[in-house]
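Take a look at this single chain, the form predicted alone, given in structure tokens.
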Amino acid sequence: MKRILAIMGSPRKNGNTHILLLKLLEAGKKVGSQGEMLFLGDLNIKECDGCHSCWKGNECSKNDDMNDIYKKIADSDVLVFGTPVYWYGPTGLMKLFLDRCVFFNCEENNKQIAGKSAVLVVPFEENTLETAKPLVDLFEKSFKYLNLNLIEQLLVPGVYKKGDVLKKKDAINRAIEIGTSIV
């Protein structure tokens, strides 16, 4: 059974973020996938502060819950990686996780992620492509750094209200596609 880990990283829960996570991970449930969401908005994670504790194999030194979710990450199969694009990168939120994932840069930690398979999901206001480019391209190399396989993407351009990707048929038929398939 594929373990999907969903990283929430709107602060707006019941948004459009939210919703395409949730068609995701309740598709993958019907194929027999495990699913777990996390809402980082709701957790406490500090920023970096690069005293690379971790790149020598330690424990991070911040008392946070990213020492929990370390396991959660290494324990699952498929990391599904949600935030709108905000001022053409992620939020806040999705960056200060994802600063945190330089835990996994030294060998010993990334022997518990090398390999797996992530997916980006990204609603924003705008309706063009291109304004996902910057925030696209952070993840690329990011995943690329921690050798992850970037197996799908789902760009879901001219959605700002809560809810108004559901309006939005084929953005929501990708999502419930992708976690099909990635069971």
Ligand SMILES: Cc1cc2nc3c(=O)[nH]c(=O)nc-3n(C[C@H](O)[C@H](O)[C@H](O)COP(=O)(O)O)c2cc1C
Second form
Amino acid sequence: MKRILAIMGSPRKNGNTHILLLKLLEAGKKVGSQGEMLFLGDLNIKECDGCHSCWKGNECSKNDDMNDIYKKIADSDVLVFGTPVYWYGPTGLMKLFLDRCVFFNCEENNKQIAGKSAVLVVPFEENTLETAKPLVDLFEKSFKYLNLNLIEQLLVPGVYKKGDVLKKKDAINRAIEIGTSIV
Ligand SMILES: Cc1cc2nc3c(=O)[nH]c(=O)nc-3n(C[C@H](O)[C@H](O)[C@H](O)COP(=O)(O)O)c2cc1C
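The block above covers the form predicted alone; next, return the form predicted in complex with this ligand.
Full complex below, order starting with the chain above.
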């Protein structure tokens, strides 16, 4: 049984990212996976100060919700990063979260996540896939650094308003397919 941790990086609940992540997790549950969604907007996650305390075998110097999330990440098999495109990158919420994942970038902590699978889920307004390229590059390079394997990317252009993605049957089906394939 795979444990899927979906990281919801849009501040907008019931929006396009949230819907795609829900479809993925629901499909995963149907085939026996365990799923959990983290709403970054509901959590207290401060910015990384670059103090590198975490690389010296200490806890993160920021005493916030990330300390529990590090454990959740280590206990998961598949990490699903969901964020809309905001100015050709991820949301501020997702960038803060990713910065704090520097915790896993030292040899000792990296053992906790090396080899895990990662999935990227990205809705956005413009109609060309090119729009998501800087964001995809950022995640591809960061995952490589963290020794995470990017196994699937779901890029959904042409969605703007909350729920627009429900009209994109192909995108919904892909989210279901991805969820089902994680067994
Ligand atoms: C601050 C902000 C910046 C955005 N920047 C872009 C952008 O650069 N390119 C784009 O295609 N869409 C952009 N969008 C639109 C969102 O990507 C789009 O509405 C997406 O579907 C929102 O996903 P959500 O419903 O999960 O929040 C932006 C939206 C906001 C609020």
